[in-house]
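A single chain, nothing else alongside it, follows as C-alpha cells in the form predicted alone.
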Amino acid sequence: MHISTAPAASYLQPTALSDALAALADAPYVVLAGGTDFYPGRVGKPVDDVALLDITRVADLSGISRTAEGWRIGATTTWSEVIEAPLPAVFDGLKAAARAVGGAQIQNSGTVAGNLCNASPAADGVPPLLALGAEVELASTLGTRRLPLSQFILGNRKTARAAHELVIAVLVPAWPEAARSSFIKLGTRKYLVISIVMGSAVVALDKAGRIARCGLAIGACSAAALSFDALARKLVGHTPAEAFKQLAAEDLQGLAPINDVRGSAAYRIEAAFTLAGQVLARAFEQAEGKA
C-alpha cells in the first residue's frame, strides 16, 4: 500500500475548505493558523523542514454565529473576536478567558480551535468551554463528526483529531437568556502567566431562584481540563445557598495535578476546591443580579 507523504518543506494556504480537507487526506500536514504555539515551540530550530497547512485564509472557517442549537464558533476565531462579538451573559466566563490567554498580540492571533487542538493542561480556552457544553466538529473528506470537548482533549497535547481531519468549528449549546457565567485563573501574577489552577462556571436560575441548570470546569490540575458534570447535576433544583452547602471536596475527584515550580500538587487540589467555590459563586451572584 503507498501512503502519500507531504513534501519536507511544503507550505500550502488554501482560501477553500475543500482544498484545505484535500490536502489532509493526501498527506499528513502539520495545521497552522494563529501559530502562537506553534512558532515558541520552533525556538533553535528550523521551520522549513515541517510541511504546514497554512487555514487562515480559508473564510469559512472564522466568525461567530447564532444558529437553531446555539451557537457556533468558526475555528479560525481569534480571542479579540471573541472578547469583541456581541454575545450574550453566558459567554462572559469565556471572554474573561479571552483575556488571558496572553497580550493583546497574541489574542490577535490566537485561535479558538488552536487554543484546543494544542491541548496543554493549562489551556485558557478550554474550562470556559467545558463548562458550556461544548462540541467540537471535525471534518475530512469523509464528512464530518461531532465530539463533547471533553472527548476531544485526550491528555498533555493529545486529541482525538485524526491526522486527516480539521478541527472546523466549535459548538456551544443555547442557554437561558438568564444563565451567567465566570472564570478565575490563580498564576503567580496577574498577567501573562501560566495559571497554577483555574476554574469556570455556568449557571441558569429558575423563577424560583433555584439552580435548573450548571456547568463546571477546571483546569491546570490533570493532563487535561475536567467538566464535573455529576456535581453540577447534584446542585440543580437547590437555591445558591443551598448549593454550597453541597459542595464536598470528593467532587472533584479526577484531578491529578503535578508539582512543578509554579505549585505543589497538594497547593493545587486545595486551591482547585477554593476556586470552584468561587467560580460558583461569581456565577450565583450575577445570575441574581447582585454582580
Contents of the next structure:
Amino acid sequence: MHISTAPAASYLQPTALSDALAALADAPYVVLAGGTDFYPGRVGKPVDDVALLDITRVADLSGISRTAEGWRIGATTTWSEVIEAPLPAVFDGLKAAARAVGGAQIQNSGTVAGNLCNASPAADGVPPLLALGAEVELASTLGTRRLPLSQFILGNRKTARAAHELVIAVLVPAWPEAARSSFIKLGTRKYLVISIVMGSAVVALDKAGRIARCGLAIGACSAAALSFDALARKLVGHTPAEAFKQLAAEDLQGLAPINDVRGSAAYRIEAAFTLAGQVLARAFEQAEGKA
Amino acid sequence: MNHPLEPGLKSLAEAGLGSIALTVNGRPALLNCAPPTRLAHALRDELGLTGTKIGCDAGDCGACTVLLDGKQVCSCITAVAQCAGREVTTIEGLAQDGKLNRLQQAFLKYGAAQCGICTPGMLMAASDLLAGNAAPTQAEVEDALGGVLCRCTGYQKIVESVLAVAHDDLTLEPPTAGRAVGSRLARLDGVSKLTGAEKYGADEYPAGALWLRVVRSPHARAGFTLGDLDAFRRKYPQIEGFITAADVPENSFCVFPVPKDQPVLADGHVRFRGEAVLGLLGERDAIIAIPEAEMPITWQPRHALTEPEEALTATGDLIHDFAPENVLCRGRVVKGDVQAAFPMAAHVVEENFRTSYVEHAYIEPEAGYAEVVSQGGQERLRLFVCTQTPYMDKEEVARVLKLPHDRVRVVPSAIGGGFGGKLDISVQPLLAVAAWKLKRPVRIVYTRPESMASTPKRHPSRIRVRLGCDKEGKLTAMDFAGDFNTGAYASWGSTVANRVPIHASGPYALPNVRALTRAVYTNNAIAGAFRGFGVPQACIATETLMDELAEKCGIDALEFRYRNAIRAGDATACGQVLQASAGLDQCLDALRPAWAGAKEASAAFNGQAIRSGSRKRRGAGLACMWYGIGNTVIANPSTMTIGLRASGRVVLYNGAQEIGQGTYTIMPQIAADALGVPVSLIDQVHSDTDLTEDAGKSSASRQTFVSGNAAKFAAEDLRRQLLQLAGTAADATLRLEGTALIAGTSRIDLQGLTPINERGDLALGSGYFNPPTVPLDADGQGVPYATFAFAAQLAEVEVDLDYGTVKVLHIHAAHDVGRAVNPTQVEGQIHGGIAQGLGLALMEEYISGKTDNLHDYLIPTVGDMPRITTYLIEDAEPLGPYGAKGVGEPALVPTAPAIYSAIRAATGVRVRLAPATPDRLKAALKAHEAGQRL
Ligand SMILES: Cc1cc2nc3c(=O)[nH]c(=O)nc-3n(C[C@H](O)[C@H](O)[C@H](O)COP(=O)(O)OP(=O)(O)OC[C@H]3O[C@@H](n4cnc5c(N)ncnc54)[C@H](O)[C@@H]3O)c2cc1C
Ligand code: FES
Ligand code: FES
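Okay, that is the form predicted alone; can I get the form predicted in complex with its partner chain now?
Full assembly next; the chain just shown is listed first.
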C-alpha cells in the first residue's frame, strides 16, 4: 500500500465503514471516537493540526448485539451504553468497570474500543474483557482479523493495530447462563480516578458446584493488564473453597508494577494479591448464589 | 453514538469546511469553526454563551458540562462536528421566561452555589439525572454529579438541593427590616450565578484583544538567553508582539513590601519550573499553534535546591543574594521557660511531622484582560481580573509600570474560587506590561497546568513538637520548631512564618511555649497563602500530640482538651489576655453526645469486624483549633460607604471582594439592620478601585469582622445623617416608603433633595474599622489579633486494613463564630473547609511536573465527602459587627488532624506524613503490625 499524508486540517466523518477504511488505507488518520483520550492530551494546544477520522457516525460500528459465538460490542459503544444494555449477568464485572470509568460525562462519550486502543496500563475496561476472554476485531481494506485481547494490547500505549486498521468490535464469547463476574477498582477517590490497581474475575460452575471455566485479570500492575490463564486452568475442576487453597503467590507471576504518584510498586503488588483474592471470592459467591 | 446526519452536512464536515448546524437551547445555531473545535470553546467564543465554564480543557473538572441530546458530556472534550444535527443545552437554557427552574431555585435557596464556577456543570449534570428520574436517591445524585468538581461547597448543599427538587417548598422569604442579621438570606449574587450571566475572568474581553501566551521555564533552576526575536517573528508572522524582562519598567513584585523578589518576566535566570520568561502576543489560535520547542531560548540548567534541608545547608549557594542560608524569614514566640518546664512535666511526648505542597485547585484558572484607556487626557490602565485583592493589585501594577496609583483601575471579575491563591499576583502585571507596551487590549486565560505550575501553593512543612503536661493533665510546656518551604519567591511566606508560632500552642492555656519557624527558599514551586496560612500544618502536629498526651494521662481526649481549653481571662502564648468570645469549651460541650456515640459505635463495629474476620476498622477522633482574625499585627483597615438615592433606594459601595464566601450578601445584611431598612431596599456597587473605598483583602477570614464593622458603622452614620435631616431623635425609627423617608413622625420627599455627589447620593454614610492590635516584641509578646475564632471537629472514619484506604463517614463540626450573620453561608464555609481539610489529609499532593493537572492532582469528589453536622456556637465578640467573627479559614484547620486522630483510634497508626495516601497508610499499618516505627 502507498503511504501519503492526510491534509493537516482535514476531518472526515464517514457514515459507511468502507469509507472509513478507505480513508485509513489512504493516509494515517488519527481515529477519533469519544475524544476523551484525544483532547486531554492537547490542553493549550491546537486540536486541528492532525487529520482526524471521526468514526462516531459509522452505522456499522455502534451498539451491542448477540452473535452465534457470543456478543459483539461495536467499536463506538460507549460506557453508558454498556451500563444500560440488557446483558447476561456474566457482564456485571464489565458493567461495574464501566461505572468506574471517570464520571457520568466520560461514560457518555468514552468508548470501549477507545479504551482498548488507547492502551493505558490503567484502562479499566481491559481486565474484565480479558477475564471474559474477549477478542478484538480489526478491519482494513484488506480484510478483517481477530486477535485475543491479550495479544492486541502489547504494552503501555502499544497495540497490535496497524495504522491502516480500525478496531471495529470487541467480541465476547458466550458463557453459561449461570456464569458470574466481578470487578474491583482501587483508587484514591470515588469518582474521576485512575486505578492504582483493578481486577476482574469471571467464573462458571458446573452442576456439581465445581469450577468449569474461569478467568482472572489484574490491571495497572504491568505495562498491560495481565490475564492469569494458567491459574484459571488450574482452578478448573475444583470447588471455590478448594480453589482458594490452591492459590499461591506464583500464580500471579508477571506483575511488575511501577512507582508513580498513585502508589508505590510495593503497595501495588501487595494490593494486587489481595484484590485478586477478593475478585475471585466475589465471583464465586455470585456464582454460588451467596451474594 | 450513531446519529443520522442531515444530507449536505456530511460533506461539509468531511471537507473540514463551512459551518456546523446544531440546536442550542432550542434554537438553531451555526458554528463557523474547525470540525474538531472543542464544543466549550465554540459555545463561548462563537455563540457568546459564556455560562459554560472551562476549568481544565481535559474532562477532569466537569465545569464545562452541557447536555448533548439530553445526556451530560464535557463540552471541552467534545468535537463540534460530533454535535452537528444534535441538540445542545447549556445553563443559559434552564431558566424559562426569565424564571429560575426548580433546580435553580433549590440551588439558590439552599446555598448550593458559592463562587459559582462549578454551578453550570452541577446544574447540567443534575438536569440530566432529574429528566429521567424525578425523585432520585442520594446515591443516584452522587453518581450523576461525580464528574463535576466543586472546591467551595463540600458538595453537601448541592446534593441537598438536587434532592429538594422533588418535594420541597422552594419559595424564598426575605427577612423583614431589622431581621437580616442571623437570617438565611439567599445569596444576592445568586441568580446571576445560576443563570450563567455572571462574568468571570475569562468571560469578557474587548473586541480585538490580543492573546498573551506566556513561555515558561521547563527547568527548576537555570540561566537562559533569548535568541533573535526578530528572526523568530519572521518565521512566525502571526506574532504581533513580545514582552520580555526588558519591557518591564520595574521588574519586581511581591505581595509584601519586602522583599520584592519576583520578576514579572525572568531576566537571564529562573528559580523554579514554570517561571515566566517570555510573552508572545497575537491571535489566540495562531499563537498557541507555535510549538514549544521552537521558542528562541537557550537554557543552561543548574543544580536545583528543591528541599529545605538542602537549601539550608547549601553553604554559599544562594537562591537570592539577599537571603543568607536561603532563609526568607524567621518567626518566634517565646513565653515562660520551656527548658525548665520539661524536666518537671509528668508526661512528655515528641514527634516529627511532614506535610506536602497543596494546590488551591480553584476551578477557575487565572484570567482577565488589560486595556489602556484615555481619561481626562491621560492614559490609564484598566485591568479586569479575577482577584481576592483588587486594591493590592492596583498598587502592585502601578509599581511595576512606574505609574501613579490613580492611573490604574482594577475592576474585579466574578471569581471562581480563591482560597488564598488569588490573593497573589499572577496575570496582573503580565497583562499590564503587554497592554501598556502594545497599547492594545490584551487577554489571557491560564491553562490548568500553567496555573498549577506558576502560582503559589500551601507551604510544605517539617515540624517537630514536644509537649508536656503535669499529673492532672494540665499542659505545661510546648517546644515547637517548623520549617516551611516557601519555594522560589517570598509570596506570603513571611505571613506563614509569623502566624504559625502565634498559633502553635493551639487553643490551650500553656504557661511555657517556645515556637520557632523558618520560611526557606528553594527552587521548588512558590508557596504562599492558602486558607489558614500554615496553621493547618501546625495543627496536624500539635493535635496529634494532644491525643497522645491524653492517652498517657489516661484522660479522655475530649476531656483533656476541655481541661486545657483557653478561656476568656487566660493569656495566650503571646501574653495576650483574651477578653471575651473564647468559645472552645462550648464547642467541646456541643460535641460531647456525638463523641460518646461515635466511640461506642466504632467499638461495636470493630468488635463485630474482628469476630467476622472483616478487615475494616472504625475510629473516632477529635481536633481543636483557634484562629486569629485579620492580619497579624499589621494594620488591615476597611472603609465602606453607603448612600441614599432619590429613588428611595440605598446603595452600598461594597469593596469587600466577593470570592464565593458571601460578602456581597453579608455586608448588605449588616448594613440593612444598622440602617433599619429591609435588605431588599439595598443595591450595591461591587468592588472596583474607582468606585468603592478600600475594604482590604478577602483574606485572613477578616471580611465579616473588619469590613462588616465598616459596613455597620457606615450604615449607622447614614442613619444619623438622615435622622438629623428629618430633625428627629437619634433613636427614632426610620423607614423608606417609595421615594419618601419617614423618620419618627416626619416625612421627607426624597425627590426634593439635592444630591451631594455626581452619583446621585442624597447623603453618604462612611464607616472605617481597623482591628486593634499591639506590635509583637522580639519574643512575640503583644496583641497580634483583636479576636480569635475557635472550633472543635470530630471525625468518624473507616479504614480498610488491606488497602490502606480511608472512608470518612461523618464529621461533626462545632465552630464558635461569634454570631452567624448568615447561617447558610457559615455552614457553606464549614462544609467547604472540611472538604479541603479532607483532601489535605488523604489525597492532595502537588509535585511539580507530575501532578500539574486535575487528573493526577486529586481533590475530593462528591463521593468522598462524609456527612457533616454543624454546631454553630455564638459566643458574641464585643468588637465584631453584631458579635460576628470569621469562619473562612477556621473550617479547614482542624479537619485533617481530626481525621488522623480517628485513623489512629481505628488502627493504632499515627500519621506523620500528609497526605495519608493508601500506599503510605498501608506501609504504616504494616510497620505498626510488625511493631516498628515508620
Ligand atoms: C476525566 C477522565 C477520566 C477518565 N477516567 C478513566 C477511568 O477511570 N478509567 C479508564 O479506563 N479510562 C478513563 N479515562 C480515559 C478514557 O475515557 C477511556 O479510555 C475511554 O474509554 C476512551 O474512549 P474514547 O472513545 O473517548 O477514545 P478517544 O479519545 O476517541 O480515542 C482514544 C485512542 O484510541 C484510538 N481509537 C479510538 N477508537 C478506535 C478504533 N475504533 N479503532 C482504532 N483506534 C481507535 C484513538 O485514535 C485514540 O488514540 C478517563 C478520561 C478522562 C478525560
Ligand atoms: S473544563 Fe471540561 S472538564 Fe474541565
Ligand atoms: S461553588 Fe463549586 S467551585 Fe465554587
